[in-house]
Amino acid sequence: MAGRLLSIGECMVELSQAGEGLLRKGFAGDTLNTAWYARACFPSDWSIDYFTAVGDDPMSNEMLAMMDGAGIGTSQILRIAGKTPGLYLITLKDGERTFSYWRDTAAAKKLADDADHLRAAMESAQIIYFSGITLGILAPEAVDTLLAEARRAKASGKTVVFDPNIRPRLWSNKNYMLKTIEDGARASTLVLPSFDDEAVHFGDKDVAATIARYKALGVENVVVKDGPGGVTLAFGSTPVVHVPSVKVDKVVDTTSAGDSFNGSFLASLAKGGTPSEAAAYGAAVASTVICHHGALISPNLLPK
């Protein structure tokens, strides 16, 4: 069945090692990432549209035109005068990645100041999805606009999905961050969290922690993600699953392993996919993008 999923966030200009001193130029975000394996998984009936905002340079062209590509919708884009998108320079040891940004004046950072126009992006939607990254680069008012608007998709009967994608540097204080973050948890059906981010910034000991935590929140399901050590789902009122990696022989970079088998794992249940079928599938895209350098690989070297 056809429909439309939205991703909103910050898309931003990616600078990666090149080798001799040289660096590749890209476009890439987390809820971007998550759009770009979402059009590349689900069926081709289904719109995946972005939303954010973005300045008028050209740069910001060069990356509209780059989704356009892609086959992910930009027509509700926000453009404003006068500014550019943030930058971020990723530096690898060993596959872990480091990020230096430069994102303080970013034109994403203005994508919830529109109330109007955000509510009419997310009605034509039957999925909504969208980050603790999105939240951490809006000022408070924005925040509350986005979450008012997610809490009335959610009540509409849309999907809400959430990954709490938690970034300290973002944020003015912990307390804030937290209390934002389970803001967030509470205005989706559906929330992403990673057990290394929730075990640091909530303390939780273990998964079953994290999934009591947020299940407390009022979140209908629950899909927590563990690197090496997998995948749990708690989906309703249905016993915990657990679902394993899929191991590899060498790690390149793990930039998007989340945000990809965030994608993958919505087309999958898009498709008709139970959410154990999903998250083996979810794996199986991680697995592999994982095997390769940057956030965003070739459709065509991703498992069907």
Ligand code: ADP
Second form
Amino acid sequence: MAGRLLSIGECMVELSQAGEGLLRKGFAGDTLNTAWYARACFPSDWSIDYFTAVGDDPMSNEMLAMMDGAGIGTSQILRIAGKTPGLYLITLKDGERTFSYWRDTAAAKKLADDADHLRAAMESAQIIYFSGITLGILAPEAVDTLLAEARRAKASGKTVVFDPNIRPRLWSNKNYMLKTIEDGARASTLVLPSFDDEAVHFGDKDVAATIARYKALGVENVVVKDGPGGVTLAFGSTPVVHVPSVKVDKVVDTTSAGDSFNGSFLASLAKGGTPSEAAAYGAAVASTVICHHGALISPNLLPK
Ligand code: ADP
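Okay, that one was the form predicted alone. Can I see the form predicted together with this ligand too?
Expanding to the full complex; the earlier chain stays at the top.
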């Protein structure tokens, strides 16, 4: 069955070191990464659309051109006159990556300011995807708008998918962060947390505790990712299942492991795979992604 997935969030300009005094420009962001892998793995009769707000400057134009070139739909993206995208710089020191951000005035912070536009975009999709980073960049009133629309989409029978992706630096207050992540989960039908984040911020002692906490919030389906430890699926009332990761000889760059898992997992479910089959496929895709540099690797490199 054909359909549309709408991924909502912030794509930023990425600058990374490219030799003496030179910087390489790219575009990335967790929800865009997931859209990229969804596009690569969903059947071609599905459209994969991105939803954000950008400016009307040349960098915003290039960003949308990059998405269009990847087959990711941009027609619903808001354009805000006079604004520009957020930007981050990756610096390498002794092999460790450090990130500096310029995103306080990014256009994407306004993505939920037009509730009617957001609702129309959501109504056009069967699967809606957003993350804790999407919520973390928004002002409190915009969080309320986005979550109200997500709850509305869930109530109308859509699949609403949420990756908590907890990033404390985006939030001014820890209690508000945790409460808003919980509200994001409550508005969703499927939550895809990473255990290491959940353990640090919610104090979960094991994967079972993460599952129990989200189930207690009323989330129907929970998939906990645990790096090389694989994933644990708690789908509806079926028994909890563990699916191992795919062993990798040499991890090159774990950027986008979770995002690529999410996009390919959803693709496999859309093709009619069982949750366990989808998790095995997601693990195969993520294990390929972490053997290459960068967030977005060529779709040609991915397992079918
Ligand atoms: P996130 O990037 O969101 O923190 P994880 O680190 O849990 O997510 O990774 C997501 C998925 O990527 C895992 O479920 C697993 O399939 C795969 N993965 C991550 N790290 C490794 C690894 N070292 N070896 C094999 N697979 C991995």
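Every value quoted in this text rests on a predicted model; they were computed, and no experiment measured them. Positions refer to the first chain, counted from 1. Between two forms, the rigid core is defined as the largest C-alpha subset superposing within 1.5 Å.
Relative to the superposed core, residue 288 shifts its CA atom by less than 2 Å between these two forms.
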